[in-house]
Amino acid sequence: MPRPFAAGDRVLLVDSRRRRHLVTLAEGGTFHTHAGVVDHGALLGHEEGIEVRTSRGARLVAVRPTLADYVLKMPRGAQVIYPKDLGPILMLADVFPGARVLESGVGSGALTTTLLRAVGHDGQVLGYEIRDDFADRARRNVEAFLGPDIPLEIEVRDTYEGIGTTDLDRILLDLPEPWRVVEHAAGALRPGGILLAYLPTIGQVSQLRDALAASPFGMAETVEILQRSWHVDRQSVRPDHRMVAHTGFLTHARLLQPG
């Protein structure tokens, strides 16, 4: 069904050098760039994919932002988990429609938004965050992309002190000391449930794996995702000189029956 741009819509403007600008459309609004000015009226009422020109003649293509686009451009309080890790997290944690998921360390809401799209309206995402300002920022970022009608509850509390619910399908941790949550997670997950932690250093991974090995969790694995893009221009085809290498390690394990 056609969805022309309307006031209040978020639009991604991409220039000839693939620089991206996230803009919220408004009646009478303008977007200013070094390459000139674009009136929002040139976009309102048009379908995405339209090409517009700035006051200086520069070309911009207008599309709706994908979730990956939004994650990279959203307002930040804490560092976000990047798109190259968000997709694998959904697969490694096997997040499914209708799942009940606890996310601890919601930060700016990048993973929260990704989880909500995966669990759907029949699922639930419960977020724990120790900082009020991060919790508020995360909710604003999530609602700006998904709208207010979402199955999300964010509590300001410390996961290290315990998890206040049970029968969870998945627990995802973006915390500096996730090994302190392993015992709590074992009591909060359903049998066969999955715990996944995102960690920047291998020393943290080692401590977490030791804690998992001494717990009812099993089938533990740790992976690192590397992303390399390619330069493709007619007959000139080669790997790009730069790549998105290390961002974090993903460690996941399943809750098994004791013994």
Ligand code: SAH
Given for the second form:
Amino acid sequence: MPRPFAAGDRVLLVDSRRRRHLVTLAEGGTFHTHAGVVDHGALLGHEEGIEVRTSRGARLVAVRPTLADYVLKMPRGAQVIYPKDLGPILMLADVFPGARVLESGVGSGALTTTLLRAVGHDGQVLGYEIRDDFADRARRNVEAFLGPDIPLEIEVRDTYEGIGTTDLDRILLDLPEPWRVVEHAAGALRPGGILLAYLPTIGQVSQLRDALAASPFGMAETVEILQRSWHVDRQSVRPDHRMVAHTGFLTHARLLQPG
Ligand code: SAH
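Having seen the form predicted alone, could you now give me the structure of the form predicted in complex with ligand SAH?
To see the whole picture, the full complex is given below, headed by that same chain.
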């Protein structure tokens, strides 16, 4: 179905050196870069994928941002989980359409947006975030990408104090001391439910694994996702010189029946 660019749409402008700019289109708007100016009018009414020229003749390609593009460009309060981890998180936590998911903390909303896309309109994402400014920012970020019609509830509260619901399918944690949530999670998940925690350091992973080992959770695993990008330019095909060497470890476990 054709969906030409309209005012209010977000557009990713990519230059010949792969620099990316996220722009919100407006009637009469202009986009300024060191390579010149682009009138939004050159984009409005066109399908994505077109190439436009700046006032100084530089070429820019215009496409709608993917979720990964958006996550890397959206305004941040807290550090976000990167796309390389967001994809595997959906698989390791087996997030499915219709799932009831608790997420904490919500931070900037990168994982929240990813979860909402995966659970769909029949699912539910409940977010616990201790800072009200982050909760507000996250909701704005999520709605800017998915629109306001989403099954999301964010509560400003401390997840270490407890979880105020039951029968959850999945719990996803990105907070500093997830071992303090293990007992609450065991009471809030349905049997067979999955707990997944994202943690930057291995000492935190050990502490979480100890807490899981002493709980009704089983089948625990910890993985690290490494992504190495390649430089491909005719005869010169090799790994890029630089890579993101570390983000976080992913630990997941399932709630089993006692005995
Ligand atoms: N996963 C998020 C980033 C989360 S950053 C994203 O992808 O955007 C960690 C968040 O946990 C911060 O916003 C912090 O305020 C919140 N937090 C820390 N301790 C918490 C607690 N005890 N209860 C609820 N939220 C907490």
